[in-house]
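Next comes just one chain, in structure tokens: the form predicted alone.
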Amino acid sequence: MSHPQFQWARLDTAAKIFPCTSSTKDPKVFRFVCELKEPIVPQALQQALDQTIELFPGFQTILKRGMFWYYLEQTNMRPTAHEECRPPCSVLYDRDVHTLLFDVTYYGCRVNLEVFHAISDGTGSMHFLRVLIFRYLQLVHPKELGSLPELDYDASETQSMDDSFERYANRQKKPKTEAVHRAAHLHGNKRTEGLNVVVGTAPVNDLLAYSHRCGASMTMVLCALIMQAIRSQMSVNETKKPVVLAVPVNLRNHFRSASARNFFSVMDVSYNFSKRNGSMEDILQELERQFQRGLSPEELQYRVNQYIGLIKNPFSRITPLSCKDFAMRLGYYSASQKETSAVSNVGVVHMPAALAPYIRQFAVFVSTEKLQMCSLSYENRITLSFSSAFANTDVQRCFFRSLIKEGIPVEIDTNLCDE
């Protein structure tokens, strides 16, 4: 089904931070990748993109500055699928040039979807890529796939464009939480251009079996391994501070929403190696406690309220946008000092079984000024993708060696020519 076109829309509540904090070093862009088992046919990809954009009205927009807030304006610009020609996660939003805020590229067997975070989060963008790949494979293989029923994503325009923060905010007070004032940080030479990307692919069954042996969820095991890898690269002074990981939480898993816009929050989990023994068992025990607290209904509701509280504040509403930008950049910098790195488990990608013979794997990674790991799984393959602003890859090496030491085979792919 196609949607009627809206004229303009306010940025969703969570998206308001992205335009004022995007930069050439961290343009707030993430990339989803689908790797097929056959080379891409450009004409079919363009045709599939033309069909897909009709289902996602929030993607066919440009970003403009108002007197008090940014807003999205519907545009007649049509997206063009083209061969990859820039480094991954390059700038998509330029305040002086009005362009679409997403890009579809291809190279060999890969299709890349890059998105400026102001228009969607990982879940919303994954829906877009799933529909795109589904339509593309139907066009390329009409005899085998042409009669398949539509995918499970069929949100109306209202549902797709919903700012779910506003729908679920209430007046609940803040629960008691443990405050972290300053986290340990990684140090080293930064790359002068582009991201350092290292993608490891492993069997899901093997990683799940390891997680079961540890008695923890896969996300907690990945967090623990990264904490240990970071600890191995920390200076003596830095070990006095806790390692803090920012873990995005998909709020759709806790509040009903079909929005293709941003509806996520961030939970910080920490471990102080100077005050505890640093064993895998102890880290997982601490993470278990923090995950239970961070994912409690009271904590999740508070995070929804926190976003809305800032937006609805009477003083904030009448403050000019330029002042808001300055204040939000200060707040963002302050928050970033309390985090060492970030880990995002996007979850499982579901596609019709008939498409499995044509799809090798999916992957996702993000722009960052630090180090960040994103994971997702499809069939029995999980991709663990590190993006980093640092030139060295010592943390990534330590992390993947930990998996291999546990008997989990890992295939490594990277954009580093000298690795």
The other form holds:
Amino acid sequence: MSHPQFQWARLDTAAKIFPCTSSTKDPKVFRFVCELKEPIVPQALQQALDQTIELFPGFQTILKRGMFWYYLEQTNMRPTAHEECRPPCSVLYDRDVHTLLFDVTYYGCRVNLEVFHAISDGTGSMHFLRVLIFRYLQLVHPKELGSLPELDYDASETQSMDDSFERYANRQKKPKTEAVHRAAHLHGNKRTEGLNVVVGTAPVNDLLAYSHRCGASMTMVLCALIMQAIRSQMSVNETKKPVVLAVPVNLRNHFRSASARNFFSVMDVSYNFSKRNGSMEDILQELERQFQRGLSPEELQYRVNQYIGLIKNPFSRITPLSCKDFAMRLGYYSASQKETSAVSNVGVVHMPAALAPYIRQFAVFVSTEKLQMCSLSYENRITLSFSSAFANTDVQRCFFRSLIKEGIPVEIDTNLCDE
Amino acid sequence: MKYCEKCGISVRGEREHCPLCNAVLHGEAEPGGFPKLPNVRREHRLWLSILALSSVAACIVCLLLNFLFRSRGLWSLFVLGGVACMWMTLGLALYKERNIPKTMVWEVFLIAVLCVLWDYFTGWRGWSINYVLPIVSMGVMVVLVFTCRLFHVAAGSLIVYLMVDALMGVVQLVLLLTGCITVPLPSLLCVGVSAVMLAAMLIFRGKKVSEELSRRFHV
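Condition change, the form predicted alone to the form predicted together with the partner chain:
Below: every chain and molecule of the assembly, starting with the one above.
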């Protein structure tokens, strides 16, 4: 198979940070999971994968180092669906060995899609998994599902390979924002190997009802609950600093784009427990204000422009890659000092109604050096997945217990082993 | 599904204790979504440690002996230098172990630089640039072409490695013209082979070469 228009491509604007900051501790890999109600048939999965990859040229690439920039090169390597054999979100990009930057594995009833962030963000990868599952179920149940129309994703090759940052960038000035100098941090023993993943599943209806009672959106309620959970684990000294959550914003909701590559940005929301009373109402009020500001048109435009200036700068362009790597790592480190944790709500997964009887739930989580929560809902099940570099699960316990206290039943799955 | 009475949470998998509060779980187990993986701690590199210890020990013994027999000059420095060079080349090979052609190109560079340094600090006799440089870079060219057949390295990468190697050929030409090289035969041969190799690449794979360069050097 060949994609006539695409032999190599620059990394998109947001992706430029990922190759140089990827490490064994935080390989910048995220995993989407689809759990079916029946065990996976490996041959059918492989066949579905072969069909799906045709639609996503950006996925059949390897990452190479040039003199000035990393770039993606089209390759003939074929992905193979294999049984899960490594810890979740293991390294996919190795600068010395060229391999595909995504991996499809299965275990029991689950299909896992792991993706290196440089080739795609959550939305792009979710499309990939949706198409994969759709094709797979069609192959396994040809009688019932064979006549279904194609999925709604119909971006052309050029559209799906689009760097939408370049498309929408302009020269608008940076709006005034409140600067955070140092955020509170979680402390504790880190795990020596692999991530600590706790996936909680809850009914969407109950969670929505609770958000309505609070008079806020679900994302805000989840953020508030996590802030409170983090607060309960902080030392007295740390409470002086604000708790800052990084919240990824899907820019496709605000700018028209069908790109399967990265098109997102990160907004920070903060709350200082030492200066305010820390009640649910007060946190939500503060979050409401910050979300509104963060999602205002000027602020969003600024997010699109954020890196473009740096990347278009003639001096930074002709700096050799190894120097740029160093500078980007430094910048990344200083930015990460200003964040306590991250919460990303990937949203709702839509699948054709005919597939619903076969699918139990979807989930997503991401590699991190701190603690991060990702949520995703399908039908009436929302999965709230914590991935953490820490060995303890105290924040997770506080968070889930606060849901239970509100009468929301939670079911948990984890990769942690009994001692 | 198992149930934790303290947290009020259902837990999947066959665990005995609650992953959140470590309380004992009750109820029937339901299969979980994560496989039980063997604890893959990186295998301890015992041989490397043995080598490290013995080289450190050798250095210490030599330094002590040198101190005892001071009249013979500072010969222990040679031992220290040799051990340092060995670890540099070995370290590079281990660090880059997964990409053999790349490792080779880097090793050649390192070895060339180390040889020139040795030559310089042992009273510049010119053996490094007269013999080592040309022979090593010619050897690598031949080996590269074979390894790429053996390890199925993509043509694009091969082009870049050969380019780097050819660059060493150019350096030798400069040394020849400025008269630094006193035994010209090996260098002449090497420059010739490099030039032919470059020409062959341009003639047979000219388009590939220009494509690869435009990728590698895009700003």
